[in-house]
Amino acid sequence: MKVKVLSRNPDDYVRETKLDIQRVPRNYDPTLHPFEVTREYTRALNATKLERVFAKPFLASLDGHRDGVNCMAKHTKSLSTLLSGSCDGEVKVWNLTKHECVRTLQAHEGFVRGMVVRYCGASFFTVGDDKTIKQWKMEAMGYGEEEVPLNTILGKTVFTGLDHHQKDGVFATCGQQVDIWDEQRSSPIRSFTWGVDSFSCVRFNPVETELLGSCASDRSIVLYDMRESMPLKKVIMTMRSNTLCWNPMEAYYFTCSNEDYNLYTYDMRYLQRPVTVHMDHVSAVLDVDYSPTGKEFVSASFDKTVRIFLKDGGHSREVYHTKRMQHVICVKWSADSKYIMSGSDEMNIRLWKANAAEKLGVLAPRERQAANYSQKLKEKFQHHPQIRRIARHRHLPKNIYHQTKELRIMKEARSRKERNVRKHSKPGTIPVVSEKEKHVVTVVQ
């Protein structure tokens, strides 16, 4: 006779101390939990709705400039320090945690065209309409001392942009040509020209530090290698690019902001067509900056909005606007990937959250766990029509909404006309040109 005896090990269910949590046995067999997906869907729907309820991205407005904010620079070592230059030649240093200006200096006559902090964080450079490059000490002067630059270089022409090398004492400026300067010398160590009368922006690659990119006034984007005596190659587009920004994680990729309301992400090895065309703005895009993770970037536009795009997303995931904010001229993404700073025409710098519904401050463990759980649920059910509709909806100002609608109608009309022409033409005479290839005129090696 066989006797079956129940045998249970107390280690499986008895607490070691009375402070421990009671262990609850759970069977994960899906047949025992028939309504699990339904329950999770409801939770995901509620989490998506709550995310839209708590989406309050605007944090602070830093006012103090007496003219439009023309350029900004992040401190390379301090998260809470931001520098800004305005159209009246004034430079301000801000403490972002206290939301106050800690230092003001009259740097230039006319516009401050560009500014950058040295890689060590001890000093910063500015260029202006008065044809000078000035190097300033980062810490403020003592009481009663006059603000004087550490070094001043007088150039032959107006400089329109500036960037510093990531590791060496070398910086680049652009104007009528792209110049590479050594900090110890008063004349450029190398100059690049390629039949262009002026450049609007120059940027060092943060990964391959010897590479540079620049935007020129003949609608081209030119790439350089500092070790070469000639530029590498350039791509000519249908309209002019205003600024470009390299991806800090993927060495070959850069994104440029264009006058045709779009942004284009290129692979520098293959410039015949952009990797992605990012659309949504309804006016010229004036500035772009990548998040430190390299997964997203933020753009500033003449249409008075700031938009956040995924690096491979054709449309923006977020749009920020206020009633008072005018044309946004410059934008920066903070080095901790949590905040966005935008400078605009009406003399203000605004601080935004990069993730609109994120709760700031220290989270309790249960709060963090709940946030992570709801995030995973939203990802799991993100393609369900109801959830997608709620997650994607953004309230837009009336004029932007109508402009978007108008642009959509115009685009549909153009494609309809193209289809009709193709239908009534000899087969093969009118090729289908993709959206990516439309905007590139030619690549010159």
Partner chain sequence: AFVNNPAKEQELNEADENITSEEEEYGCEDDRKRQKLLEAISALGGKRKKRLGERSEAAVQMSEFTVNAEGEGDKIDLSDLIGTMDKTPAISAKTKNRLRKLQKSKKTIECPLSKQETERIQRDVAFQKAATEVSRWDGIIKQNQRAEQLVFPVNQEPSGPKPMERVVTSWKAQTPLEQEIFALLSANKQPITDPILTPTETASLKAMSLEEAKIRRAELQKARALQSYYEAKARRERKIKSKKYHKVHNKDKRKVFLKQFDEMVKTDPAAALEELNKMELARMQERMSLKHQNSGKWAKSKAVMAKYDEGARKAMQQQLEVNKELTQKLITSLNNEEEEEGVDVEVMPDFVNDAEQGLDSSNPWMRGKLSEDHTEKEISDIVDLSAEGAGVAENTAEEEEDTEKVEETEEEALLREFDSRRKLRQAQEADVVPSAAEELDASDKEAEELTEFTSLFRGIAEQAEAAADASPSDTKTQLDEGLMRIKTLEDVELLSQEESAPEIASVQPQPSPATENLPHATQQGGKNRKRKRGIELKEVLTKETKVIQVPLAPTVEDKEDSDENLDQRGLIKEAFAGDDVISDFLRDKRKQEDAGKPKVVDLTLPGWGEWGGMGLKVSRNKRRRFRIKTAPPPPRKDERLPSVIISERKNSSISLHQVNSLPFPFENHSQFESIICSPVGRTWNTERTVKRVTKPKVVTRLGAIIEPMAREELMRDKNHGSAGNAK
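Residue numbers count along the first chain shown, from 1. Each form is matched to the other, and the largest set of C-alpha atoms that superpose within 1.5 Å is called the rigid core. These numbers were taken from a predicted model, which means no experiment stands behind them. First, how it differs from the form predicted together with the partner chain.
- Relative to the superposed core, residue 406 undergoes a C-alpha shift smaller than 2 Å between these two forms.
- The rigid-core alignment places the CA of residue 33 2 Å or more apart between these two forms.
- The chain behaves as two rigid parts between these two forms; the smaller one is rotated by 36° relative to the larger (C-alpha superposition).
Could you present the same protein in the form predicted together with the partner chain, rather than the form predicted alone shown above?
What follows is just the one chain, with no partners and no other molecules.
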């Protein structure tokens, strides 16, 4: 008679050394693991819920300014350093890891309008309402030394914005005109004017480093090439753009924040219509900054919120707000793509996580795998109504919520009216104008 005995080969389950991972024999036969869709759906649902549970983006608030924060600058070489300039002309250097102010200097009389760190990270420039451009050393002064700028340039008019070239000792300012300055000279090497008397923002393209973009008060965005004597082109929109930011990974895309509550992403070669219109804010958008990966950008608005948009998403993926945060004037995305800094009217700088639910710090391999898996699951089941509902749910302050609703109603009413007018007029007389085309008035060559 044959006696059956359970027998296993030790090679199948014994580790060679104790440092090896445990061998877990697995049978992938699908019949042994039924209901894969439902099980994964449950996992995805749980992951989504957990994501919402863990979504705590607010990290810290940096207080110390005695007036509203008007501008900020990232350090080009150090992640933990942030510079901020306030409306009373004070500039503060912050250590983000310690959440403390490292250095304070009275840079200007009146507003600090613009601020930028030189590409080497050794010094920074500020412009202010007192018509001066000042260059400062990044290192703090020694004990007892007076805070004196390395260099001061006295301009004829007020400067409103400032940006530095990516690799050369050249910077650009804007005010009544856009000026290109050599660091070694006290007068601009080039000035651009084009029938406008006031610019609010000028930015160098970080990829094609000789190109610039600026926002003017005549509702236009003007492009320049530093090497040419003339501006390149300008597009006039229905309302004024406040700031503009180039995509750091894609040379020809830039996004501008507009007074009409929207942001517009343009391809600089085709200014006739924006590539994407980003809507969601309920008040003027004041500042925009791209994530260094070029996949997302963050916008600050007068409606007291900070929103994060995908670069090709029409609506925001995230909205940040706190009870105490007032009109957000400036916003920056940190250079490692993990944090967002926002400076607002009520004198505080706030530090946020770029991904609200992301666990910061070093992840164990299994932790990372689990995170990846749940991310994938969320992605896979994102179209399912329950999951979508949970994933998209955000809390909003009451007034913003109602304003959003109101805006929606207004928009619907407008479109309804247009539809009706079209219905009652001769076919073809009232063309359908897409949302993208609506906001561009003209392109001037």
